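We begin with a single chain expressed as structure tokens, specifically the form predicted together with its partner chain.
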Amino acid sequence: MARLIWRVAPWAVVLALAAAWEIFAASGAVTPFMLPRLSVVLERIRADGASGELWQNLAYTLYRSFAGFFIAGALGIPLGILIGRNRAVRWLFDPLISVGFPMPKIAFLPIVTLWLGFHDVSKITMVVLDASFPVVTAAIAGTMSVERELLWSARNCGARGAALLREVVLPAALPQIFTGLQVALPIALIVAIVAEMKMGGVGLGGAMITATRFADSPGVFAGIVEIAVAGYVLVKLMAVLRRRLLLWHPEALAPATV
């Protein structure tokens, strides 16, 4: 019985919050401009969905985030492994990464726009620029923490060069690399949305900034709910994927967390 309560409690809290939003907004304590009723916002999302506008915006935002995210992964993972395994490459990239990692890359947005224009290329470039750092640093850390004994016994079995990297180093570093990807995905979304807000046009971020300009507060709150749901679903999907991919890892047995 007690266990059932703790299971139901989270949903009850979410429902209670939704109800509180609706009641508070309807009470007249704040103007509908400051906080439109939840039902109005949901109705707006439904209307946007019916007209197809929501799906178009969502598709563009996700396309930009994912394109940048995949490029960041495709560049970052091999680069990170290489840096972790090769001293010369490490010497070359280490200063770049230790300076670049803590920098707010978003400040380069106007420069990237200046170079690449207002199209998708500059938005995706911004996403790559921001999302690749966590991937690279995670791949370096994962590669460097592979146990020597594991490498030695693989060498004993005859693994060499690329096979050693692919068959031993990559799987052994995978838990940490995946953690890096899990950090990078929300960053990719954040950056894509900021870029859209700054440059305007199609996309969830662009739609929200347009709504702000026209003081269309149901539009703004609809955007928040849409983006929050999208972020939540993506993060949960990554957690599920992680458990599938890392079945051999002890933590796969533990319940998935945030």
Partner chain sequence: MRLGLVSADVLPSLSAVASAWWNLAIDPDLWRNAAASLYRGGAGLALAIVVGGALGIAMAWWRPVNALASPLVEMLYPMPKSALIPVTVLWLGFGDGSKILLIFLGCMLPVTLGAFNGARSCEQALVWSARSMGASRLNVLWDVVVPSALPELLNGIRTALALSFILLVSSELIVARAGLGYLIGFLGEGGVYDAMFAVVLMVAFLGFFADRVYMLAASRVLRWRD
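Switch from the form predicted together with its partner chain, shown above, to the form predicted alone and output its structure.
Since only the chain itself is given, any partners or molecules it might have are not part of what comes next.
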């Protein structure tokens, strides 16, 4: 019973918030333009889904998000491991990462637009630019946190070069690398939506801006709900993937009982 309560409790909060939204919007305290009722917003989402517009916008946004996310992972993980393993490379890249990580990369949007235009390449580039920093820093931290005893034992057993990285360093650093990927995935979704809002085109962000231009309040709030649901599903899928791939790690084991 206690386990069931813990599982249901978060959804009870969501349902309470949804009920408060519906009641407040129907009370007359605000106009339907300022805050449409949740039932109206859900009906709009259903209509967009039936017409296919929702799935088209979602597909474009997820395509840009995943493309940028996978490129960021493919570039960031090897670079982070290299920086963590090589002192000279770390000395070279450390100032760049220290300055670039806290900097809002959306500031580069005008430059990327001038260079690459308003199409998917520029939007994916912005995603890569933002999502790569969490991956790189997590890979660096994971690589540098590998216990020296493991490295010494592997070397004593004859492991060298690529074998040492593949058999020891990468598995030991994988939990922190996954943490960086879990941070980078919602960032990729956020940046893709912001880029769509700024550059236009098909996508959840572009649909919200179009609804704003036509004073379509239900369409704007429908976009917010759709983004929230998409983000939640992506985060949960990433957590499931982490548990599947880290079955050997202590974090995947059941907690000890007294």
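All values reported here derive from a predicted model rather than from experimental measurement. Positions refer to the first chain, counted from 1. Rigid core (definition): largest C-alpha set, two forms, superposition within 1.5 Å.
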property	result
Once the two forms are fitted on their core, CA shift of Val13 between these two forms in Å	2.5
